[in-house]
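As a starting point, one isolated chain is supplied in structure tokens, in the form predicted alone.
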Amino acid sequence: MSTTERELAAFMAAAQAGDGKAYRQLLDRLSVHLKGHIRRMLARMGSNGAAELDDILQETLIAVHGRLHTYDPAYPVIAWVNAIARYKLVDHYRAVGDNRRKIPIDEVETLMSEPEAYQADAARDVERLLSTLPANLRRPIEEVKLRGLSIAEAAGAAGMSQAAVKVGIHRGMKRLIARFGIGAPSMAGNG
């Protein structure tokens, strides 16, 4: 986890208990930090419109301000609050009916998708979710949801039935929904 991202962490639960200082470096510090993501989703749209940023950067600033309650501290701030941005600007788009910027399908995933950096940090945030479960439940998830295995082939590798795999990918997935509140997945396997 970058020094960032402790400090926006940090910041989030002393505002998420009610400190107001708190609250506004939180602020000061995500608007310095979107502002530049901001710039960037937008240059990759082919905007450089200053005007846009501004919107869109109100906008998410709003958004966060009435999710705040909602963030969950399992997950990094920066890949929240980037994720916000991105639904605003996609907002925008669809409010103002700017059909000038055609792109390229191929393009579509790039403009979304999170900076390397930020995808790093997810996968520690995943390997740390996941160290919190026994081998039994941990290796069918990794196998079968993370390295695309069918459940005949994490079965072989990992010298389990085909139902033990199931019922480790079940039992390991309603473990982590119940420590750590994340959303509900599908439970299908993948084969």
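Residue numbers count along the first chain shown, from 1. Note that the rigid core is defined as the largest set of C-alphas that superpose within 1.5 Å between two forms. Computed from a prediction, not measured in an experiment: that's the story for all the values here. First, how it differs from the form predicted in complex with the partner chain.
Annotation for I169: C-alpha shift of 2 angstroms or more between the two forms, rigid core superposed. Residue displacement note: V32 has its CA displaced by under 2 Å between the two forms (rigid core superposed).
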Contents of the next structure:
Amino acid sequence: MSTTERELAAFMAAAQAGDGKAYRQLLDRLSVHLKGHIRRMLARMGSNGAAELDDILQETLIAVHGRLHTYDPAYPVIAWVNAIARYKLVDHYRAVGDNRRKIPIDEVETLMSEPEAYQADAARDVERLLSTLPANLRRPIEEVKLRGLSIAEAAGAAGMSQAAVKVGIHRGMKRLIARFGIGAPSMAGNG
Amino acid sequence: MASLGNDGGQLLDTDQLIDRLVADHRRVNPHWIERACLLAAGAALAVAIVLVAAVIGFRDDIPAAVMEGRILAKYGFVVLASLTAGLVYCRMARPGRRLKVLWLAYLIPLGLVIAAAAITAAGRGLGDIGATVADPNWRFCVTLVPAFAVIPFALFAAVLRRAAPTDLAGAGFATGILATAVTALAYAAHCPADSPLFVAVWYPLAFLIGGFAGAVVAPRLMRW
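Show the form predicted in complex with the partner chain, please, because up to now only the form predicted alone has appeared in this conversation.
Shown next: the complete complex, the earlier chain at its head.
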């Protein structure tokens, strides 16, 4: 079981027991996951409409809310929520009455499963690499490189100067490269 | 629930939606489906018993006949079929489960009753077997069991509407099988045909009629 899945399962168990904070964490994480998942399903169908993505994402979140009791702790949270998203996507097109559009869902699922697994692995790898850095070097990288904040935003959030953030990123990257021999251009790119 | 997604027609952004969902959050029971299924099964059985008693009556040799081996075997089959159907139904109530795989469970009671029928048939002539299978009671079995199962079906379908089946036709099939199997628990105490040869042919057929009818109506009935 991956780190993500373990966390989701813990939040889910607490949310089912009535813990509102855990429920918010669960919804926040599921919403991030679902955005990517639904976008990929839509892309497979030849659609890139952001409005559709938002509609289906929200319909799925509402369904998650109303059907929280249908999650069985013996099964992965991701599989449960993906099944709901897929159902809501099919339902969305049925409701819209768009019968011309083919929904090759079965195919989607088989095609998706592998890249998604890779992605989860990659996310775990990054998490593990970063965990080897001290916090003062890790945070700037997480916020700027992973979460996409600007240098100024990261500096504000961490209460550091912009120069300190830049130096932190630089030193952190150097240390990761030295330790793991990661390809320098891809990691050092993007500003 | 639908009102959570919009605010007087004005759409919320996802963060606002999550705020509302969190505000509306309550503790849930992860075994709700199983509990609701048991309650529905109790109510369904009560309805079926009342219908059988009121419309066709129970057989009058009940106290004496109950311990007869083939009646026990008949009940064994119907009970096992109901339990199996209940398990498949509960699974189908959750997202992502498909009948494509789960239907294999039905083969357990079906295989056993067919084996019992084969043992019964051994050493008997074809004419004798044919006469046992074609007992005129078959007409009642394949019509009354599905007919009496309508209210039980509605009860089980009502539970699924509050669950989250994603394979609606499959869930409807499982619901139809469960409703007819539970109804057969009551009907079996009316029907005087007890031979495994009879039971192995007509009871499964009655269940299948229920299953296919359920698969047809479920996509409209159980959407969520």
